[in-house]
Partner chain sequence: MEHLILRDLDIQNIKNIAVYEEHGGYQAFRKAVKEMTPDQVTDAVKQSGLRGRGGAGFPAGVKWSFLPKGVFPRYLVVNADESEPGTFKDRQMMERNPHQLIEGIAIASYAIQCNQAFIYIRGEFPYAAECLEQAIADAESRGYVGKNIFGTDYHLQIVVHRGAGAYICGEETALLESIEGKLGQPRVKPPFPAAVGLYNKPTVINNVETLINVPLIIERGAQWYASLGTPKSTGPKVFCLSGHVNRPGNYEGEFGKMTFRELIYDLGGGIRNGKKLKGILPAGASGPMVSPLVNEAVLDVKLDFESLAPFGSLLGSASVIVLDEDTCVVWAAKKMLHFFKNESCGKCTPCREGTYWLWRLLERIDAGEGTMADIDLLTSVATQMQGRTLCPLGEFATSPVLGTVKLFREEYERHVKERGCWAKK
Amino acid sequence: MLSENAKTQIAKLMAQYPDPRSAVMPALHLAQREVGWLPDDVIQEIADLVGLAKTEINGVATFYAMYAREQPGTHTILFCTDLPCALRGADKLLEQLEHRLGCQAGHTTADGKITLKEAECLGGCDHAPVLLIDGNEHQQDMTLEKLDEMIERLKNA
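Where the form is predicted in complex with the partner chain, the structure of this chain alone:
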């Protein structure tokens, strides 16, 4: 369930645009930040707030890669494996990360702490390989040592 504060903010977003439907994406971002992911009841709530059918909201939420319709771990790592990162060792590094976490990309660690996903270009090719933590923290020029530090930090956070 969304908080009253979130609902107020969504109402503000709707007023910001000529058409309230434009608030769908920012509302999904806001809900995901608050709840951690987008369960069915939250999709329904947003549909009710914006005045659209639930299927319309679900369509948007499943089209865009950054929205989580399944419950992820406490933290989500998006790991870029596109060409510019791959040219600088991203594939091998991802394998090592999978080994360290004991889970393949697309899955969550057994303790539920970290979800690992392959990502398309994150726009940090001058510091490849790069990854994005929880949709807001870029890590760049990744090495095995940096990965270890990151895992340690996320597991304890």
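What I would like now is the form predicted on its own, since the data block earlier showed the form predicted in complex with the partner chain; can you produce it?
Shown next is a single chain and nothing more.
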């Protein structure tokens, strides 16, 4: 459930736009920052606040990869599979990462520690393959050895 402060902030966002629909994405960002992900009850709250159907809000939340509709692990790894990374072996590295984590991209490890997601581009083409950990730790020139070190560090964090 959203805090009163979050609801107030969403109302302020809506006031900035001529159509409340325009506030949906900023409201989803705000809610996700507060809750950590976007469960059904939060989607419904945003729908009620903005005056749209839950399915419309859910459509936005499921279309964009930046919104988490499932509770993420303690850490989130975004792994780039765009062309420059793919040309430098990202597909094989992702396959190995999935194997070592014991979960497919788009899912969370059984212990709830790590969520793995594919990303289209992380802006590091000159040092491909790249990944992003927890939205702020950019890793580049990835190798199997670097993946193993990263996994161990995240599992022990």
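The structure displayed is predicted, hence computed values, not measured ones. Residue numbers count along the first chain shown, from 1.
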Hinge check, options L87, Q96, P72, D48, rigid parts compared between these two forms; hit at P72
Look at the chain as two rigid parts and give the angle between these two forms through which the smaller one rotates, in °. 26
